[in-house]
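First, one chain by itself in structure tokens, the form predicted on its own.
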Amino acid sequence: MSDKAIQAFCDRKFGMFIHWGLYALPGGRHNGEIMNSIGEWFQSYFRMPNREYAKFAAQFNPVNFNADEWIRKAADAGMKYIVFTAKHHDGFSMYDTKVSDYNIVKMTPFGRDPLRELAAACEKYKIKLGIYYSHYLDWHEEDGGDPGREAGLNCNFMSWGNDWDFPDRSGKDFSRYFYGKVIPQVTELLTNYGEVCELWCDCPMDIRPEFSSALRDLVKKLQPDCMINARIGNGCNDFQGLGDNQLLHSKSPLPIESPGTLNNTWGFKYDDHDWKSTEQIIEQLVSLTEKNANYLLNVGPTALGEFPPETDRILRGIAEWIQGKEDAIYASQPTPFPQELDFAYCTRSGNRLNFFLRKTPPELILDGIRGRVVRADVEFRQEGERLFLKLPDLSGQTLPLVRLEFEGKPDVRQELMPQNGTLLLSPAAAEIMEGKEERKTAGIEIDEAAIVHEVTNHAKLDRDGTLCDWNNVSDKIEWEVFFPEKGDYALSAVTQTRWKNQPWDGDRSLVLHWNGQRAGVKELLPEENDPSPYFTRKLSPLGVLHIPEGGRGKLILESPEIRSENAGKINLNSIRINRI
């Protein structure tokens, strides 16, 4: 993969995911029942035989589909690429394929190729075209991938493979499906629709390395600069991917993408009205941008080929907000600060720092600013490495933008220190010290009977930058921290569940050490919820740290007691340090 292709991927920042297929017709409803899962999994949810599901094709006639309108809305909202579902797990092709008659041109009264029309509109609006292709799961094909029930169930109740039509896995020949359908269809997609910036695979499950490698080889042969996502499987990807609706909590050193929904579903559902606010979507975009990640935001068009009204409302809101801020988002560099700021998201564009303000106090104080500021959107003064910003009344605005222009490339001290009185310590900025599998730590007696699970692994970073699998009571987390001035600082832990609807359990201790001082709690008792639309996130006080004079040292975090299995599954998001 060329450096140019990787840089182009990183520069795009914002894209539109489009989940559209036969599943849009029932829209999550069947025989008076409303499905309570994601709409594109309709066939698996209702275990609908192929012969019955295929009948939707005869009714699928999206007469209001207008590719120009879809792509214009994406462009207005500042999106630089789309990823369209050419074939989802139901196996129905949403383009004119010669490989299988099971497609939108052959089997529906619509009879048109929406992918061809979208590709033309993308060229018109200078939007890059990406394609989603389900390379492992295909419920229409007897030889389609099926890891079996031993692999678990999607959302705990839906079969991954089609075990209702094809219950006998012993006769499956995945290679027959792969080389008979996947390879020739991906060849069509990368040959007949112009430049494709991204191939988005999904659910690799137990796909063997030989198949992932063969697909990668084909892609690079046909379009060398086409980026491949991590769900191709077996490390054959060009960029990393976060989980569905997963956000980052620290800068990513590698190109990465976060796919997210506007409500709870990907494919259209009549009864999913849990729409996120425009402000939430904007904040997620900027938060990901400052951490070197792309945001792939999904829309689920209706069976008539229209965006739901709520989708249009959110896209219009993004379009209004982003005007005049484009250069602070696209082709920008991630924040130069070594930690996340609690008062702003930050990006860099050339000699400029762009602050999208999360808080708007009358004054902000930044430390460790070594470069000289020559111009700013607000009144400022600079004293050595300390910068004072006087803010006007910006209340009522969504992430107002303040730009600082430097004499040269912005130079920020790469040391963890409070900024404007607050320091957010991410596990990604720490050193994880693996301890021995002991039951005693720092002289604290541990009740053996209270530990109800076996300690078999060590704490590590999850892909979103949080700390996960902290089950070993002798592991330690260490940060090198600099306090530029004395004072008392309140300590809190921000913890979160690893997935949506996971029960939160704070039945563990956390202890912080700093230069002979010790603060901590025997149990995490949250003072407040830390707002998150996806995970249960809590802020729990840990105590107060007294800094008698400015200086640096190691801040060491331990968890000497973990008293339940669920407590061991709680992720550490950050340690929050606020000057009192």
Ligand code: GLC
Second form
Amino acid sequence: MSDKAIQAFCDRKFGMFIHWGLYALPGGRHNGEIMNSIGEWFQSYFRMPNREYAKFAAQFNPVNFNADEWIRKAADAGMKYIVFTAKHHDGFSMYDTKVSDYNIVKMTPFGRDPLRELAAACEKYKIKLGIYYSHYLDWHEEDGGDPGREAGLNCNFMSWGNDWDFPDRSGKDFSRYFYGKVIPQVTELLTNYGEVCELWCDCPMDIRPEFSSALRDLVKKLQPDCMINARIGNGCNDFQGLGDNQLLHSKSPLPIESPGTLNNTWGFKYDDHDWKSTEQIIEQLVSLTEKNANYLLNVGPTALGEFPPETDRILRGIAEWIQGKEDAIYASQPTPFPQELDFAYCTRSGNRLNFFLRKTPPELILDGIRGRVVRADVEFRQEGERLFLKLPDLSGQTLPLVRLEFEGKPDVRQELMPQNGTLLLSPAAAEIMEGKEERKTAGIEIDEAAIVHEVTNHAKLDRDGTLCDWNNVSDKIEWEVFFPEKGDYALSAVTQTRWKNQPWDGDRSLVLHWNGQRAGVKELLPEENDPSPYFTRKLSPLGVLHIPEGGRGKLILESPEIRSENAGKINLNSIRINRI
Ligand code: GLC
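Instead of the form predicted on its own shown above, give the structure for the form predicted in complex with alpha-D-glucopyranose (GLC), please.
Following is the full complex, with the preceding chain placed first.
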């Protein structure tokens, strides 16, 4: 992949995911039953035979579809690319294809090719076109991918493959589907619609490496600069991806993208009214931007071709907010700070630091700032490496932007230290010291004969920068920290579930040591709920750390008792240290 294409990918920052297909027509409802999962999985949820599902095509007539309007809304909200579902798992092609008659032009009264119209609008608004293509799952095809029941069920109750029309997997020939449909369709998509910035594959499941690499070879032959996402499978990707609605908790070293929903579905659903707020979406955008990640935000248009009114409202809110702040987002560099700041998100543009303020006290004090500030949006003063910012009344604004212009490239000390009295210690900045192999976890009396689970997982870093799987009581998590001065600090742990609606079962204790001082013991029982948009996040106070004099030292986190086998499924986001 060329550096130019990677740079262009990183510079875009914000895109619109568009999930649009026949599933928008039922919108999650069937025979009086309301679907309790993501809308584009309608067919699998209701195990609807292809014969019956295909009838939706005869009714699909999105007379209000207007590609220009969709793309204008994306452009107004500051989005620089779109990713459109050319073919989702239902196998129905939402573009003009010669490979399969099961497509929007042939089978619907609408008869138009939305992808062609979207591509033209993208050209007009200088938005890049990306294409989603379900390369493994295809419920319409007998030979479409199916990992079988051994792979479990999606969201616990939906078959991955179409085992209602095609229950017998023994005769399947995936390569017949792959070379008969996927390769020729991706060829069409990368030949007939101009430049494609991303090919977005999904659900690779157990796809064999030769298929992922054949698809990669084709993409690189047709459009070498088209970036491929990680869900192509088998490491054939150009950029990394987070899980659905997953955010980052520390800077990503590699280009990465986070796909997110506005409510709890990708495809339109009549009954999902659980919309995130405009402020939450803006915060997610900025939080991802400072961590080197792109945000691919989904819309699920209706079967008439319209965005739901709530979607329009949120997009308008983003459009208003982003005006005048574009320079601090697009083509910006990630935060130069080695940790997330609790009072701001930070990006860099050339010699400028851009602070998007999460808190707006009258004064902010930053340490370890080495360069000289020559200009700022607010009053400032520098004393050695300490920088004082005096803030006007910015309350009530969503992430107001304060820019600081430095004499040269801003130079921030690469050391973990409190900023404005608070330090968020991310596991990504720690050294994970694996303890010796433990056969049992302390605190659980296990009858030797009946050891059902041997809990021996070492803590590891999840792709979102959190700590996961931690079930070994002798592991130590170590941070080297600098405290510029003595003082008392309140300690707490920020933890979260790994997926939505996951039950909270984090039963363990945590202990922190500072240069030999035992700082806190606490059950990891949630005391305070952080209203997070998707995952459950909790803050658990851990005690007080007394720093007798300024200086450098090791902060060590241990978990001497892990009482629940599920504790490892609760991820540690950070240790929060607050000056009292
Ligand atoms: C999941 C869903 C799929 C959706 C995708 C978006 O993989 O299965 O339906 O398109 O997420 O990221």
